Every structure is written in structure tokens, then in C-alpha cells.
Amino acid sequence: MPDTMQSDAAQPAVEEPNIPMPMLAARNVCVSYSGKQALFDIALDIPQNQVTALIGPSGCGKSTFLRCINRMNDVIDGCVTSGSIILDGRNILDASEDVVRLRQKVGMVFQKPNPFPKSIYENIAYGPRIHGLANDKAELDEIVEVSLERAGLWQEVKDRLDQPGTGLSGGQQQRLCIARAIAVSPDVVLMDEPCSALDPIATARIEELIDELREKFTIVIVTHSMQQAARVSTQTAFFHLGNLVEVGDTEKIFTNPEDPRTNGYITGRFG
């Protein structure tokens, strides 16, 4: 009889594909505003510690989907959302979900810089303070410094932390808003066209920052700039008329898309 144990042992090991678990998994996400449907059955995995870019023409649903991830659509009258987005094993779209807890785990950076009318220090300290993340002033000071350091702003503002955040330049204000978002140690950082109000030099600094931040955070960015999506993202999702048309590795999406609608948008035939 053949030695089955020996023959089994001789078989080469089958390597499992190196597919990371998604940080977020969206399934059948639909959104309508006052009865008009804006998103249709969106299914999208957001990989951990990567940058996912959402691209597509204006009004295609990419910002609507982004706002689903931290329930910002809840504040819009007549907005109805269904489906599931799983984060940490929980459906964050469930009515019983604690939205305050969710927004600690999912930070948001908006299109235009919106620092609080407070000092630079208080802009960063506000979130950690209300969420009870610091036991004393020394811990809060450390959170503020680390957050500003990660946002590439510490060296520029460390001697004027008591000055208003609104007194900074546009690019500095946006980095302050990024520092504010990451100060509560979120799992995910959402960015809705974070560079659209900035000049090219400030934009380049934010793009460098995004690349650095993905080592610590999972980032989802909406951008109208395909060049920016190609520069900063590892995964790209193309939305059109409320549908997720195609998603995949950014290089593949931009060089060899599978859907003709994606190719048409990438090559500028519509948009």
C-alpha cells in the first residue's frame, strides 16, 4: 500500500492569495432623496490601510456614498438609505447604531477647510476631550502634538498654538482639519475633494500627506481630478448615474479598464 501520509506531506503547499480583509464592506447600498434614487445597490470593499479613490462625473453618487460611511446623509430631510456597510462586524447603517461612536471611528475632511473658530490647540483637543481620550493635560498635549506632526503641521505652528486656526493659510487650514480628524484615532478617514479649494503647492503637500497617513489609517477620497486619483490611490471605484460601474487596482482602472463607460470617462469622452 502507498504511504498516504508520506505522499500527502510531499505535496507542495498551496499558497493562499494575499488578500487583506476589508476595513469596510458595503452591500446593496441604496440612497434616495425625497423619492429620487441617487445610489443603486452599491457593493464595494474598502481595503485596510489603503487609499480608495471614488471618481466619476458630477452628480454620479460618489459623495453620496462617502457620506453614507459616517451617516452624514442622516441630516438631510427626505434622505432614505438601505443596505449594509460593515465596520468592525457591525452594520453602521442600522438604526440602532450609535452615530457619535461611529463618527469617532470614521473621520471626515471636507471640500473647503473648516477650522473651528478656536485656537489651533483647541481645534485638535476638542475631539479627544469630548470622547474622553485623555486623562490629563499632559496626555492631551501629546495627542495635539502627535496629530499636528502626522498632519505635517507641527513645525509650522508649534510656537503659536494659542492663535486662531482661521488665521492659517488655506493649505495649513486643511492640514489642521486633517489633524483634527485623526486626533480621535479613527479607523477610516473620509476626504471629500480635500484639495479643490487649494493652490497646486498646497495640493501637492496634501497628496504627500495622504500617502503618509495610509500607513496608520484607511482613507477614502472623492476627487474630480483623475490625475490626483492616479497619484494618491491604490484602489479606484468609478461611479456613473448612481451605479458603481467598476472597481479595481488604480493602475489597471487607468490603463486597462474593463467597462467601456470607465474607458470613456478616463479618456475624456464624457464627464
The other form holds:
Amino acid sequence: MPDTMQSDAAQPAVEEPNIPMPMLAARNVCVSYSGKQALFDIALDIPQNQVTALIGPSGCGKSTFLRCINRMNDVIDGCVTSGSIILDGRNILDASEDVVRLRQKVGMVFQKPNPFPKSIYENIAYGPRIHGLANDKAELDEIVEVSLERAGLWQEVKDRLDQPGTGLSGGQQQRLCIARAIAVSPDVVLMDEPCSALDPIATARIEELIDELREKFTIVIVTHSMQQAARVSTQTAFFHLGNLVEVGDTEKIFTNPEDPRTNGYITGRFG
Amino acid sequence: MPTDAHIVKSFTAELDRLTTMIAEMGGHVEAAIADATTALRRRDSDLANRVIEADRTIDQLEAQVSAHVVRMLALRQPMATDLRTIVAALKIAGDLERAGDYAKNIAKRTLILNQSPVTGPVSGIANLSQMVSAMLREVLDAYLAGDSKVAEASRARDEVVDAAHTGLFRELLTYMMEDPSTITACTHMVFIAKNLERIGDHATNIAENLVFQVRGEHLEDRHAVSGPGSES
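Having seen the form predicted alone, can you show the form predicted in complex with the partner chain?
And the full complex, kicking off with our chain again.
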């Protein structure tokens, strides 16, 4: 890629005086899998306490980008990442970055609910315990209760905390996973298609939850549902063929996008 | 009109159907204005009655557009250009329905005028009617072509229409002062002129909705000075 294009790509999201510092600032992020480039010079700011939706057709790179944010791509053989993502003044893509510490600051919720095959209590308590966030049982109990409360699950499970998390319904399991993710007090919560395995009611609960969680956390969500992106997010980024085509206020993207490719995708005209 | 088709072909077909319905409504409204004016000029009560009768078709078409829009909003959950096209169509149908009502009002007043021996300055009304019809035709052609450039031109034209309406109003006042026996007839003519002027406003609204549909922008509200008298 020629140098001129690199500098172009780095430009669009540079801080302007009236915009607060973003929670995450990605610049020149390139990812390739075994030599095949999957992301090209992504420059994207993720604002604090906002919900950023990443949309785009399958294979556009949105999940790849999401997985960069907590270095999930590290485990894939042949995956090479370059560029920078600044969180708390540190480039989290730097080889010296402590990935365990990073994943405490950046939690993740996956497409299919994946509770540990342990009790509901242990599902939540595991993370805070290994990160040493609680000094005693009482503090741990409180973290479990607050996390489940925030995930809107407390009332439903408070009398059966010792039962297996896998025994809950799909929607409850997903909320358990969200509670687990937020139990370690992350700055950012990543969600990769968190509702695709859920029915509309459970989906609505998760969406309501996302809206509430925004007060405490910065959320990045990948979704194939345009309606979901429109409902839950404040900022939307459209990816196509590994490029970030357009990013802007969700309302603007879904009513009057600038780029014809964005319009084509969200109106279902993509050839 | 969006140029390229949806992956789901029936969605494109439904949007096309919406445009067709608007075009059909527009055709009926243009005919109603022309016929109402002809009925006035020729003192043709049969034609006036047909205009009144034909307004039902326009109302029915508007109801069909509304139902179609509600259905598309519910079933297609349209976004971006599609959403704007659908919302604009709903509003444009509303404007056309109102324009049709004004044509019907003109026909109704024509029936009354035809019962009295005197009629005021009909040629002024016919001129105003022609200006307004041309304006509406231009806007509807632009709608079918998806051309938003018409909006500014339409606003300029509307100012000319407003000026013509004001002139006509003064002319009618002069008639009434000179010959009080024309007051009844001329008062009806004042309302007819006002109806035509209002049709011009609706044509401008349509042009503005077209701008919203094509460019996603709301033009700034214009505070056009309306002529004297009011009838909604």
C-alpha cells in the first residue's frame, strides 16, 4: 500500500477540540491471515460510554477488528496485526502488552452463550478471583450480586446461585455471560453477535441491558441485524472488504448515509 | 427513484408501486384542477359535478398510499434512501389529496356561481390556474425522475403565484367596489383564487419532500407571505 494512502487513512478520526478523548483510538490497523489481508488501515475512534455498532457483510472484517481490541486474534496461527489501538495511553497491539491485563479491561461476550460448566455463582466469581479483585468472601459475594443485578439477572437467579449456569435458558445464559464479563469491571465490553441465538424477547432484554450498561461501560457490538444496530448503538461503523467505509452517528448512517456502498448495504441492494 | 434494485425483488416492486400510485394521484389532481377551471370558464355544471365526484378517487388513492406505506414500514423496516422514499411518498400523497380537495372546492363554488347571472373576472382565475398547474406538473415530473433540483425553481415560481394571487384579489376588490351586485360572485372568486394559491403551496411542499427523499435534507422553512383571506 502506498504511503500517501496510509496517511489519508490515518487522518479522518484525529481528535478535534470539541470531541472528548475516545476510549479507544485505532490507527492504521491492518490484519492479515496467512498473508491474506483482512483489514486495511482502519482508523476508528470508539467514544467512551457509547455503543458503537460494527456492521457489514460477512467477511468484511468487522469481527476481525472486534477481536483486535482484546487480542483474540493472537491465538490464530498466521494472523499478523499491525498499527495501533490506544487504550489508556497504551498501544494494546504492542507485543509487550500484558494480554491478561488487557482482557480484564476489555471483556467479551460471544455469539453463543458459553457459561462455564460451573454454578451460577462461580461463573461470576471466577474472573474477580483470578484477578484478585476481592479481598474476602463478602466482597466477592457483593461483586457477584452487583454484576448479576447490572445484567438484569439477579432477581431470576438469586435463590439458585449454586445451580449450574448451563441450566438457565438461552437468554439467561447470555445475560450470565454479560454479568461474567462485567464482573471484572472492564472499561470496554465487546459483543460479537450477542443476540443471534436468542428469541425476540430475550433479544429485547439484552438490548435494554446494553442501553443500561452504557452508563458504566464502553460497548462495541458486531451485529448482522441492521435493526439491532439502529436500536442499540449511538455510533455505527460500516465495514466492507476489509475497509472502514463510513462511520458516523447511528441516526445519520441509517437515514442519510454518505457513501453509496453504505446505502446499498443497509437498504439490501448489495450486489 | 433508487436506481439499482434490491436483492429482494418484491421490495423494489413495492417501491415502484408506491411511485406509480403517486403518479396516478398526481394525474387525477392535475385533471381536477384543469376541469374545475374549464367548468368555471364555460359555466359547465356537469363538468363541475364530475370534478366533485372524481375527488373520491383521489381520496381512495391517498388511503391506498397510506396503507401501502404502513405495510412497508412494518414488513420491510426500510432504511436510508428507502425510508426517505417511503416517508416522502406518504407526505406527498397528503399534499396531493389536499390539492384535490381545493379543486373540488373550486368546482363546488362554480356550481353556485353558475346559478347567478353575473360572474367576475374569469380570465385572471384561468391564468392563475395555468400557473399553478404548470408548477404542479413540473414538480410531479421531477418526482418521477427523482430530480431534486426542481425545489428551488418551485419556490421561485410559488412567489410568482402568490404575487398573481394578490393582484387578482385587488382586481376582485375593485369589481366589488364598482358594482356591489357582483359581491356574491366575486367573493366566491376570491376563495377560488385562494384555493389555487394554496395548491401552489402544496406543489412547493411536494418539491421539498422530494429534496428530503433524494438528498436527505430538510430545506429551511420558508415564510412565504400568504395572500389576504384564508381558507383551509
